[in-house]
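Next up is one chain by itself, shown in structure tokens, the form predicted on its own.
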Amino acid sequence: MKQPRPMKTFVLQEQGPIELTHATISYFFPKVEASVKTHSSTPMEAPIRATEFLRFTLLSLLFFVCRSSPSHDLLISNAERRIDLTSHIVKVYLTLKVENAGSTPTSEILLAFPPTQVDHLATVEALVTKGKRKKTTLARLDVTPTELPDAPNGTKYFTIYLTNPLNSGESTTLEVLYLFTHSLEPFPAEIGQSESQLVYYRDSALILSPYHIKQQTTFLKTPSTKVESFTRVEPTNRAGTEMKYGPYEDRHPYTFSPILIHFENNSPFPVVEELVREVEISHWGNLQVTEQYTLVHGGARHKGVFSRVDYQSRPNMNGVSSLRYLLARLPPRVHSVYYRDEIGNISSSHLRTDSRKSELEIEPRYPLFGGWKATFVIGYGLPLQDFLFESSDDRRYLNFTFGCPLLDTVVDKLTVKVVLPEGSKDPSAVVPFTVEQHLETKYSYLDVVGRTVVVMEKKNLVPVHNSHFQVYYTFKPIFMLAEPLMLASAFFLFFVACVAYLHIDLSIRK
């Protein structure tokens, strides 16, 4: 039986901007909702106690909100937020004009996120605008997560550090980019081969901020004009693929209004559940890279029977949200490329190389629908002189990219292993973001003491994390003679043994 679409009956609603209500608290702060549901003993006393508990919780939250405002001197004169929903990675572009209305300078600005969004937050970047008119430039700022002891019910913060303190009466403009993964919820959760993929997106029409906002506007861009339903918070306008919430005037700190959008998104949701990249350094002139993938389609699960005939004859109508191929962007001058899975080598791949980049287009053995998985391995070699250098203190370092070479892919867990040559000492890694690091030992051919392996792990990665990292180590060239001497010694002993065997008389009698 075909699953109905109940969203048209209860998602479309109209509500005004609110500060602290039962609905908004249950969405942004689920702890309070759970407490209200469980704080009752009898059916007669449940509504009264729930109402009293809700009033007490609202008063407590208001008290904490007043206390937890990080700086009453800062205010946001204008805020514009643009949310891109065209792919399975939600991109949010936030422009803030911050003013210092106090008497003391400040160099820190806080960003607030509800706890339901922090779990899906992949990265936060901030830029500051310098100059005026045509001479404006953008400078990158440091952003770090911050814990506040009096945060209202699980609110998470990130601190933006300004290069120059913001004096009293001055203002500055910040450009903030943050990305969310696994934020689009498929509904229906299962679809047939010929059905389109519909998803939910939950957010707030108002920006959750610890500062007073004079004026704010939110824009949302959908991949198509097919929107099943959306929440209205007047003023709300919709034109084509864009929806506009606002402008809203004079909103107090932590004011928010939840919205729910149900729309069509037929883009595939490639998610790498686990990726292990092993980069092996050989001082004989080669850099060998091996990548092991566990890939899954994170969209609406496929139901029914898969028909290869319909899929190939009518590709625009059957499996529009399926994952047909993958594109991996590899370094230039790549060689010895292979692509295989558990069965063996897969020949359906195309490699395009030039002096600046290399692109590997691969097709799985079967198209991936929602919930389907595929495991495969990509390997290739690179010239060592393009990635291994010497520092001023006579140390060697590897300069390589951290992340996943597959385009538009979310990686739940990434493990990068850099295998150093035998005899390397004092390894250290420099990564532009926080990762977990530890050392291992790997034994390969003709190894005596083993090779040191620098292991780096990180979760929830997006293409923005494809930046360079460095691994420093010390190495004496004399260790390069270890393997040739071992081979020469082995052959020499073998021939000595053969000569001795031929000249020894092992007979019992002459």
Contents of the next structure:
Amino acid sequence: MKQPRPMKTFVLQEQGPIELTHATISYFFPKVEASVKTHSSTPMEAPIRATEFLRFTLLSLLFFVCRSSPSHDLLISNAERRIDLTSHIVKVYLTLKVENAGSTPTSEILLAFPPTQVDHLATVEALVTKGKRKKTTLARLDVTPTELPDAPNGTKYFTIYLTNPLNSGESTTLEVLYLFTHSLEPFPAEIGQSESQLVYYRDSALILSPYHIKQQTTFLKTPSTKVESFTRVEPTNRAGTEMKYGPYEDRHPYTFSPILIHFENNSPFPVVEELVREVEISHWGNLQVTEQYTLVHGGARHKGVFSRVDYQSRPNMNGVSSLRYLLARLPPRVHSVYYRDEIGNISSSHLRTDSRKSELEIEPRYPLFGGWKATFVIGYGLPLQDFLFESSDDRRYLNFTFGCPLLDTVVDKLTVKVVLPEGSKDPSAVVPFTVEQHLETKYSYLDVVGRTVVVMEKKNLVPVHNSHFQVYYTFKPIFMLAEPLMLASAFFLFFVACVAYLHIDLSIRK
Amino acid sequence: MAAPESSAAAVPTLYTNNALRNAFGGVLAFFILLLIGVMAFSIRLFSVIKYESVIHEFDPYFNYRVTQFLAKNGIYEFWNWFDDRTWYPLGRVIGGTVYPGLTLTAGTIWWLLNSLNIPLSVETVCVFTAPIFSAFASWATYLLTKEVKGTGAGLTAAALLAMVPSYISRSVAGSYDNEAVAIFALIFTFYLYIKTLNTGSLFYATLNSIAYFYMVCSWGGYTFIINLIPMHVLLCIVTGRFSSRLYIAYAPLVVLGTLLAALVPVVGFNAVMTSEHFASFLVFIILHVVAFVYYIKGILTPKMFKVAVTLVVSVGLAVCCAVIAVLVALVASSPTKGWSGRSLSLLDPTYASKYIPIIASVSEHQPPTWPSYFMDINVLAFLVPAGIIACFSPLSDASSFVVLYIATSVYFSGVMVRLMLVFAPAACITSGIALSQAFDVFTRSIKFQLPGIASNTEVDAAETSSSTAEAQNDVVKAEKSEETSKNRPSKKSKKKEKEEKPLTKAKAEKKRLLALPLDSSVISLLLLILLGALYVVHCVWAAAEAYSAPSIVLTSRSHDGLHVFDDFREAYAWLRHNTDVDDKVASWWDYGYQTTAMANRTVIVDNNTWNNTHIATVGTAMSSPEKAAWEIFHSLDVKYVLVVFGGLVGYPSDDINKFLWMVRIGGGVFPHIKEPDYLRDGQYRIDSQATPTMLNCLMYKLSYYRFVETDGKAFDRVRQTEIGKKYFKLTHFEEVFTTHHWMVRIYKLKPPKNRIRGKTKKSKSKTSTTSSRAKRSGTGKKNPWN
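Structure of the form predicted in complex with the partner chain, please, following the form predicted on its own?
First the chain shown before, then all remaining chains and molecules of the complex.
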């Protein structure tokens, strides 16, 4: 622990907010953390030293130099942020009261994110409250990522478009929800079977914003009361599972104050590294869905021994963060469900169906510890009439959910393939968020020209993405008869050939 | 059936009636055959219905893996495939050491289906190859038996074969092994041989060579064909049945067949070099000598012939003696007399247990017990003698072949359980003949007794198909010289029928005298049907209960429903996903094929037991104390050791039960491993009476590590005893994975100690390990070893 010392002193000098230039700030605290890791000799001692050190280190407030922002005549009179850290998907609920202090009406409000967070940002949603005190309704607003030319330190922006422009002097309240994946870093990164899983969460005590914020508070909710350490940015309170940062008054735009919380999170981190969903439409009345999963436990890596006897006899103390089972929510009236992998059926699954939904509880072949992988396939059939409709312009469309049916999982990469019946034309997909799209051709049972496949790809998905999408196409029912007719004629020709053979005498000499 | 009123009157009406009858019988036979095929296929699907569509057991996994490779990389890559995933660090040339028939067949089916845009997976094709080929095999049986004793016997034999338990045991859906296609190839080769023998057609002789080639591709059991057919030829020559048809049936087979067989990489020059093929060449020479003698006899006067014989015999004997002496010297110079170990153990059943423990250790190479005959062929065991008698009345070339076939296969099945499979078709054919003849006799006597039908003797004679077949055989014998050109299949049969008529009439007269009393024949018929019903019930039971288990997934029925033990795949899936791609896994050779196929990890030894020393090395490691074992495994670059342990759930075929074979095989190469060290007074035990060598060997430790913590007593449910040494720790291995029911346990070799720091830190590390151990196991303090 020799090297980090000077850094500590350096940090201690900066008790108050000090303006720094670009280059010096950038992102130095992950580096500090990295150096701690390399110097910790034994893993047991490491977390203690690290937290001790980081507590001092990260008591710094960093200022971003504020440059002229396109709409800095807006200001936020009150901001409240609630960060939910209970699962491995970090949910942030942000309530902003935006006031137009300028003279011109504006309808665009910017949200700013540090670049490291943007990579893990799965979704941003904004709602606006309408109406008076009693009858408030929420309306969804458009949010699009925006590039600004003079963003300090690579800050990324999202623009919220208000339906009604905000006139000068007026104010409105926005509810913003955004989710982060892969934002809880396990520390120690490797744990044994009987240890519990501790994670770091990094954020800023102050909301990063291009606007002046008059008053702001941040609440953090941890899954248990066991918090190893957390950065104090006074006033900071901790009660039970909740931590409160603030209220902070009158902060300038782009104020950043890194905080680090080290706490216990024993929930498993199911991460689907790759998911390929294939939806095959058969106009004979069936919709066949095949989902190929590559599942990994994204938590602290398992280290050393796996002892079955400990795992079985003391399940509360051993492998608490292991992934024992998963729940998939499937549409109702699902039939012929299978759950297998490349070496055969996996017998540990249960299907519960009722009229509104079907739940498939699946256990991987072995409990997944941190870093362990498993691959499997889930397949099921669905009645076509529940999902296929005719639109007004005589086209057909499939209405199906986009995301992963497993509850509470993060999907790193999702590919949805919609296999249209042979002979369908002009496919077009309507998805509520941006996806990469292209067309493929697939040859299935007795196909001649092949089936058109609409392929949609998206990265970094959370359960919020389980919304419906539509694929429109035109299809003539006569094509349904092509394959039966083909088979019938093949058999017919075969019999004709047999008859012909029996009636021909090919012998040379009679 | 439409009985004609004026059958005795005009010949044309009789002719049309018979033609109609024949056509009707043909269609009926066709549909019966179709149903037999469907039955043969569907009776083997119990495993898919009760379990799942999955490859079974051990060897099928290897074949499946090879087929996957073939489907992915194509045929040329397949021939050149050097597999570095197995027999580490030696590897194995798969293309040159595998019988490619099965994989090529399944690969072709897969390719064909895919080119028709039927996207079945390779696994599905592999699973269903065996049932499809059993349908083919039953059709081949029909053809073979039809050549011997007519359509009726053929259909009966086909039906019997479709569900004979012995064959089902090797060809249920998922049992993707060489035997699945080889039995079809075997029967079909025999059929073509008999067909050639009956017709003397070169066309069939060529087909016969090709069928033999397919058999060589498929299974090592082809040596049975290449020894049985020469034996039959020799038998025919000795009994004075030499004919040009025999020559055509045999000579092209040897020449073409041997050439084709040499094309298969795994056989290669063995087709001419090894003693297994020697008999065929000897008989080939004899056949030519005999043919030459017949030829000389034909062109010389009897007196001249005698002179020639004395001349030739005196010169020929001298030459023969010289040649035989050279051959004997050559053969005797090789240690195994030119025979492979497996063939030798067939000729001398005690050979394997004396010299090659690795062959003797395989359960399917053990001699069968009497109950296994009843289990595998059931009532056929009683019908076989009757069938043999039926073959002798009258004895034709074809029926003598069947007699020879059954006689040899009974012997072979008595030596190895596995060869029951070769015996089963023979038993089905003879039983089919017996049943059909019995039915024939009884139904005919009933018809003679019944007044209405008794007058139409001709019709009756024509209808009973077997008697016409016999008549055919008689005709064949009577007009031997002209027959070869005339005797053509089905299309020309109209002509033949006319010639047969007077003969059959006389025969029917004779048979009237042989008629049995009505009531006794009715009762006998009913009893025969009952016997058949018993057989069917047994076969269905055997297919459903006894032979359908895939053995990689086990089930047990308890009071609270079905319990599934899927531990093997749990362990293999774990290895596949959570170890490094190039890690080496050591286990006893039984699990080698499964590990490479399911876990995709490199193994040290596998079920292709080609290198005894390598297997002995693993056996030695397993029977050594921990440190010595660690050194052996470390030298082999092994990272994980896999053991199968059934003590917790009572799974009997685990590694502890196989352990004595590891000791024997290991001790065979490394003499410091001695079997008596592991036995207390000649008894193999693992309880407190066990020897210290046993209690300290790696296999014991890996199997029972922390076993005592499950129930406090460490009671082994397979051995029905408490284990001898309950508390011990592992110093060179660490447990990394144990499956849900403890059936597979995987250990990792600890990395070697750092030598430089080792001495200074020794005391420190010792204390730290003990403290961490105490922390890890809560019950540690109670244990006496702490």
